[in-house]
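In the form predicted on its own, a lone chain appears below as C-alpha cells.
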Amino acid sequence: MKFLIANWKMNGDLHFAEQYVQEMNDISSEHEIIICPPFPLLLKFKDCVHSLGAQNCCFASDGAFTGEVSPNLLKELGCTYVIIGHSERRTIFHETDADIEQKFKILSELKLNPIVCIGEKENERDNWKGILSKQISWMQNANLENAIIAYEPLWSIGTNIIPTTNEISEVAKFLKSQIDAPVTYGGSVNASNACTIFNIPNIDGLLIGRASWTSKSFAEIIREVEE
C-alpha cells in the first residue's frame, strides 16, 4: 500500500468541499488515500469514506495560544493525518526543524500520524544530502512507526519542474538509509507525471497539492496509478 495526499492549502470553500466529499466517496484505491483541507472545512468531511488530514497543527495540545489548532482537537474533528513542516510553513512563517520537532511529539503522544515534508531550495541543491540530513537529524532518534516523510524539493513546487526518476529514487534511497519511515514525493505532481512518479523505486506515494484541488484532477491521478 502506497499514499496519495491531496494537500488543498488555502482553497475551496464549503460547498465545493460538500461536492468533493460526494464524488470521492465514489472512488476506491487500495493505496490509503488522504484529503487534508483547510481546517475550517474539516467538519465537512465527517461522512468521507477516506482518511481526513490537517495542513498544521499547534505544538501544544491546549493553552493560551491565540490562532493555533490544538491538535486534540484535530484529532476529535476526525482527522489521523497532519502535515508538519511544509516548506511553505518553514519559508514564509519560519518555521524551524525545532518547532517541527515539537509538533511531532505532541502528534505522537495524541497517536496522530505525522506527514513530515522536507526538502531544499534552488541554491541547496548541490548540497541537497547535507540539507536534508540536517532536516531529518532529530527524526533518527524519534519513534517514527506512524510517520511519512515527504520530500518536496521547494525549486519544484508549483513551477512544473521536477527533478529526473533517478534523482526522485537517489533521494528516497539516501532517506530510508537514515531513517526507517516511508517516503513520499510532492513538488509539481498532476496526472500526466503521477503514475511514473508513484512508481519510482523507494517512493511509497505521493504529496499533491494543485491537482488536488478538484475532485476530477485527484480522481484522474488515482485511477492512473491504480492501472
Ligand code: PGA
The other form holds:
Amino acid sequence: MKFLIANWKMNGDLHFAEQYVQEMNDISSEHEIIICPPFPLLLKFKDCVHSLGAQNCCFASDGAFTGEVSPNLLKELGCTYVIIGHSERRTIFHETDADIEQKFKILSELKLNPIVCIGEKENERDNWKGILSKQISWMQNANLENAIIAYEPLWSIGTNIIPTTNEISEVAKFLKSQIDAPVTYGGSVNASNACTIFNIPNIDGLLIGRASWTSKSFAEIIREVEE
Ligand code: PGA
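Condition change, the form predicted on its own to the form predicted in complex with ligand PGA:
And the full complex, kicking off with our chain again.
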C-alpha cells in the first residue's frame, strides 16, 4: 500500500467540498487516499470514505494561541494525518525545523500521523544532500513509526518542472538510508507523470497539489497508478 495525498492548499469552498466528497466516495483504491482541505472545510468530510488530513496545526493542544488550530480538535474532526513543514509554511510563514519538530511531538503524543515535508530550493540543488540532512536531523531521535516524509523540491512545486526519475530515486534512496519512514514525492505531479513517479523504487506515494484541486483530476491520478 502506498499513499496518495491531496493538498488543496487555500482553495475550495463549502459547496465544492460537498461535491468533492460525493465524487471521491465513488472511488476505491488499494492505496491510502488522504485528502487535506483547508481547516473550515474539514467538517464537510464527516462522511468521506477516504482518510482526512489537515495542512498544518499548532504545536500545543490548547491554550492562549490566538488564530492557531489545535491538533486535538483536528482529531475530533476526523483527521488522522497532519501535514507539517510544507515549504509554503517554511518560506512564507518562516517556520523553522525546530517549529516543525515541536509540531511533530504533539502529533505523535496524540497519535496523529505527521506528514513532514522537506525539500531543497532551486539554488540549493547542488547541495540537496546537505539541505535534506539538516531538515531531517531531528528525526534521528524521533519515533517515526506513524510518520510519512514528503520530499518536495521547492523548484518543482507549482512549476511543472520535475526532477528526473534518477534524481528522485537517488533522493529517496538517500532518505531511506537515514531514516526509517515511508517517503513520498511531491511537486508538479499530474496524471501524465504520476504513474512513473509512483513506481520509482523507494517512493511510497505522491503528495499532489494542483492536480488534486478537482475530484476529476485527482481520480484520474488514482486510476493511473492503479493500472
Ligand atoms: P503542486 O504542489 O502539485 O501543485 O506542484 C505540490 C505541493 O505543494 O504539495
